[in-house]
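Below sits a lone chain in structure tokens, taken as the form predicted alone.
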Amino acid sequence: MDAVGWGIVGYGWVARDYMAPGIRAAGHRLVAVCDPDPASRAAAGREGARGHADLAGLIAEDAVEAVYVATPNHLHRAAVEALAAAGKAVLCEKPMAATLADAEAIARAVASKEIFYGTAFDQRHHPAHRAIRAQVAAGRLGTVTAVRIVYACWLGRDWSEAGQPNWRIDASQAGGGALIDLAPHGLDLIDFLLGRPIADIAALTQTRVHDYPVDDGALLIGRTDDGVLASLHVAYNCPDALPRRRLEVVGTKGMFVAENTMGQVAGGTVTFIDGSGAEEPVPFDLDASPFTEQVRAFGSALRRPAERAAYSAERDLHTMRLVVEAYESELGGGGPLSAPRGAASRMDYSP
């Protein structure tokens, strides 16, 4: 009963290397893929999925119950609106869209058609983060005072996967740079860990290392409405060999330190340090990837509507607004998220 038939819109490296394996590992089935690139469709075919050059073909597949949208950001809105009109459940990659206007349109579409929708914040599903959340809720940290996140990578202008263009450095397709790409994960994770979102936010960005026009690094500071402070350092200018994925949750009785848990893969470590400085490893499932767990959770909620309360387009829209506010806090309005969008026709669909 729980096996779900999936479609994927945009069969790039994230979909191919993480989502498709996650679908298989969860015991679900990849039925069909939509991508204008013949090579991407051929890759899907080797996985046993039917390939379609346009969205109408995928929508016509009755066996497709849920669709993972993994196109460049500026194409999210058109795909989600079409899928919502067809009554398909949708799991859309973060950020919701390249612009706030498109994100708001997505929220309206899923509400008006009453479809099951989620934004693909896979970090909610990493077993390490779930373990931290449970212990925070149980009061192990006492009063939580701060959350600190470093989530960085190296993304040069010439980065390519399977010969696909690097759309992440094009503001018209991505909406911005490192901030819009990486910060939504941290902002949503803070909401997940604390059970309440960031309310106030500001940022500084940089374009310091790479010669492309979008930000290659950013520092964000925020605060929840009950006073927890948050800081996020996101970057495209950090060599991958350096320590670059760290989460700290600090309270009056101790802190959790998670290393190498943020990202697409399983594993990492979590340590609890109490107020005396004593350290204790925190156990969690080291083999379950956040993508596999995300597929399981979404599929279970598709079958069991009572579980859909864990998903909220309005909550995800709040996260998108935080990204916009972060850019605008430095730029005084405008900035990458207000850049004109490029033409959507024949764009590569691959993240």
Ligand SMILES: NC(=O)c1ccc[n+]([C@@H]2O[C@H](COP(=O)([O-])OP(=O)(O)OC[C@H]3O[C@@H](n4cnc5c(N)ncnc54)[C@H](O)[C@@H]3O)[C@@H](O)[C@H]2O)c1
Contents of the next structure:
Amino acid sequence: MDAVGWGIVGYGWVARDYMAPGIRAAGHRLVAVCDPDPASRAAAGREGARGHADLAGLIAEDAVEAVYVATPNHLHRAAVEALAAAGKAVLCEKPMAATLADAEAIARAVASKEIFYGTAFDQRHHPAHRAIRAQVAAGRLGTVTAVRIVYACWLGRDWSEAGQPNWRIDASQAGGGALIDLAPHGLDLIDFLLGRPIADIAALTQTRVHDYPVDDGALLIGRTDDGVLASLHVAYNCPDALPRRRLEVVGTKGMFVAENTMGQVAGGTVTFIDGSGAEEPVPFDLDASPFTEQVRAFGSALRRPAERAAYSAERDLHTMRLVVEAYESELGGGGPLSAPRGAASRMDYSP
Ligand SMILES: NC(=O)c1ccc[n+]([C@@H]2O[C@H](COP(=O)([O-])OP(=O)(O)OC[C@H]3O[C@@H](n4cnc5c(N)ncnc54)[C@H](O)[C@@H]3O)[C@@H](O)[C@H]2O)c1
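The form predicted in complex with this ligand is what I want next, because the block you gave corresponds to the form predicted alone; please supply it.
Time for the whole complex; same chain goes first.
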């Protein structure tokens, strides 16, 4: 029986707007949630799920086979450790944790309890990205030289999509600002598209627009160990109506340009431009939501252990290390990008 019984820890914005609909669309079942907030539990009740104020109640639900963790970042570790100890499969939101130490503890917990663990990098499941990956692997770009990503939004001090406090602007809960929130998507996507991770990384950050103490923008540069260059511009200070979700994969024989594919929703466009400048659209399933596909893939791997090779806590830990190294390069870790200048480089990250 393929339908999986899900639990959710942290029934806020992403869980309500994307994961619960994804579970439904995939034909799985949301059995129960854990959330200390009565309004969040009431929202889960409207989805037909039981609400628990504490994790023990969720864990005791035998019908919960897999648990999606979508709390603020600093709470991922405690939830994953408890779920791992109980033998539940876990799909944990990105970033893996608010600190590298917590991410390492998560990797240790899931390894020692031998549970099925994945970080919820939904961009891997967007059909546009799957199409690009397949064509890159088939050699359509020739030698891949660079990946360029813009992934930005507007996040004001009072931003809240589900009536929750804005923990994203508090480094002790989020781990940082726009960089730790948005860059993991692109870093993981590069690994997915190229089949190898970024090895070296550096960053400049800014707190340029908003009156909160975390970075509201960052520019990251990276390189794979075989020499592909990457740039990522992530930001909380970009009006949502501007073009702000763009992915380019460049090679010696052409490039892919994906617009509005990064994010939580289906759709967007992908164009292939060949070495002579001729453009052609790349077809993909415009209706398949990355969250629904993520639920399907995780559920399928839960039933068929051979498919779990697509998931790796160690790989996700490397992505987390890149985030920390990017912040540290800004803080003076050595190298040409190490000297922050004035308020435009201020940030409050403390790993
Ligand atoms: N993949 C994506 O595209 C994507 C999008 C948005 C958020 N996220 C990630 O999802 C997570 C949640 O983000 P959000 O925007 O939904 O946050 P949110 O603030 O809207 O929701 C968080 C929920 O967690 C609950 N919570 C707080 N403490 C808890 C505890 N101890 N146990 C259980 N629940 C608790 C809150 O009451 C709230 O309902 C973050 O890690 C974020 O980075 C990922």
